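Next up: just one chain, as structure tokens, the form predicted alone.
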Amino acid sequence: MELVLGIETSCDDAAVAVVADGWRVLGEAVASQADDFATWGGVVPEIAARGHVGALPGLVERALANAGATVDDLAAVAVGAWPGLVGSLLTGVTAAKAIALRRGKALVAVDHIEAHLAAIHLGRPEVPYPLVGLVASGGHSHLYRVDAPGRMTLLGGTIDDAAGEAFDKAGALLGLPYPGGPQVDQRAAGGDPKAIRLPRSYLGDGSLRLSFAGLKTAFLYAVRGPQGRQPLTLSDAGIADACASFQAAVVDSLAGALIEAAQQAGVTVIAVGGGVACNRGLRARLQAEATDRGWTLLMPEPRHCADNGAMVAALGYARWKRGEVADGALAPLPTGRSGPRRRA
């Protein structure tokens, strides 16, 4: 049994996990700052980084204790090194380097976006490749051909805003608590998805491009009314209808793009990762699409869709086995290799 410690601090959550053989989660610990940022209505990078500094030592201890392991039992230490908030990333990278280099363990740098799709390995000893995967989160909405964990080719994605950011902005516009995405998902279950006519950002033109900026603007006008006249009645029923309509537009766009990407790539296995993969409407739609086509759909369980240490450990294991290790010169990067602004 080969154990990898995974450390994730790319944004506002600090998470640590111990994973065996790249798929069995033995112990996890998470410190969320969502409640702290509710007052601000979003993440404050400096505050997030400082929170990670205070939380990480205890998280590492808890994850190891939950796994019944010690640092000496580890084969490697994996850390999300890019992309993300550079201050937040720095805390995780520094902690990982301190543990690995001090105790003579392999250090593995992990791409945060690639890790979201590697999360499909958690709980699964075998994953069929190649596949086409969608990473949908607060900062990313992109499609990839995946030939192995961390071996990804960008196929398309958003040209402006991400789906998760759009969900959060929609929730804020309706006066829902922060973060708005889970609130929209919850309220949508009781609403009419056809109550408000909204544009779909995916045109099905073969380009695999997505856009959510126009959808947000259309939703703004629908809620506030043209030139501020005849605004939407924000009763419980009105909010539910608005959430259902907005969610349907996002889900149609993401699902349509993922299905077309798989067809273009000639694969019958699709996957989704990232915080938006928790959305019940998206999960149900993709399951129905896959069933109708006889395809295989792979999704992490909801707790492993959002940022987590287990996905970092899963990808870290695969990279370690391939000999892809880092050294003491490892430094975090705000942009990474798998996104639209990837390094050359």
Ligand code: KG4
The other form holds:
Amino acid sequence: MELVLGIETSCDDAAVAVVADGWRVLGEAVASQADDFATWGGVVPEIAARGHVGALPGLVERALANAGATVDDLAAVAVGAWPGLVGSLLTGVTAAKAIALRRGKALVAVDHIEAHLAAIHLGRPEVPYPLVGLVASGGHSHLYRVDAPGRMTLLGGTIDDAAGEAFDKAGALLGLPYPGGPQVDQRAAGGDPKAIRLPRSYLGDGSLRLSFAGLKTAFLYAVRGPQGRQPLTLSDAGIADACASFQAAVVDSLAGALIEAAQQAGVTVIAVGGGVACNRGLRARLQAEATDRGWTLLMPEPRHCADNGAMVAALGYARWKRGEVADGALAPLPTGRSGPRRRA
Ligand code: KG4
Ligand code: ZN
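With the form predicted alone in hand, show me what the form predicted in complex with this ligand looks like.
Now the complete complex, all chains and molecules, led by this one.
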């Protein structure tokens, strides 16, 4: 059994996990600051980073204790090193370096977006590659061809906002607490998805481009009047309808683009990751589409779709096996290692 410690601190959550052989989760510990940031309406980077500094030592201890392991048992220490908020990333990278270098363990740097799709390995000893994966999170809504963990080619994605950001804005417009995504999801369950007509960003032109900026504006006008400046007068039922309508538009776009991308790539295995993959509407829709086509859908359980340490350990394991290790010069990069990804 080869154990990898995964550390994830790219945004407002600090998460640590111990994963065996790249797929079996043995122990996890998470410190979320989401409640603290509800009062601010969003993440304050400096506060997030300071929170991680306080939380990390205890999280590492707890994840190891839950796994019944010690640092000596680890084969490698993996850390999400890019992209993300640089101060937040720095706390995880520093913790990983301290443990790995002090205790003579391999240090592995992991890309956060690649890790979201590596989460499909958790709980699953074999993953059928190649596949087409969608990462839908607060900062990304992109489609990739994936040939192995972390071996990804960009196929398309949003040309403006990310789906998660759009969900959060929709929630804020409706006066719901931050983060809006889970709130909209919850209220959508009781609403009519056809109540408000909203544009679909997926153009169906085969380009695999997505856009959520126009949808956001259309939604603003629909709930706050033609100038978007009227007070919000929706009843609870009206809010539920607005949530259901908004969610349906995002789900149509994401699911349509993922299926089109898989068809273009000629694969019948699709995967999804990132916080938006927690969305019940998206999960149900993808499940139905996959079942209809006889395709394989790989969808991590919700806690491994949102930011988590286990996905970092899963990708870290694959990279360590391939000899892709880092050294003490490792530094976080807010925008990612390769900048804008090469298109296929
Ligand atoms: O992957 P993630 O945890 O962090 C980033 O890498 O950004 O994604 C966070 C995003 C937020 O925008 C949040 O509102 C959204 O995922 N999200 C959801 C749901 N749960 C989280 N969006 C829609 N429905 C959900 N259930
Ligand atoms: Zn994420």
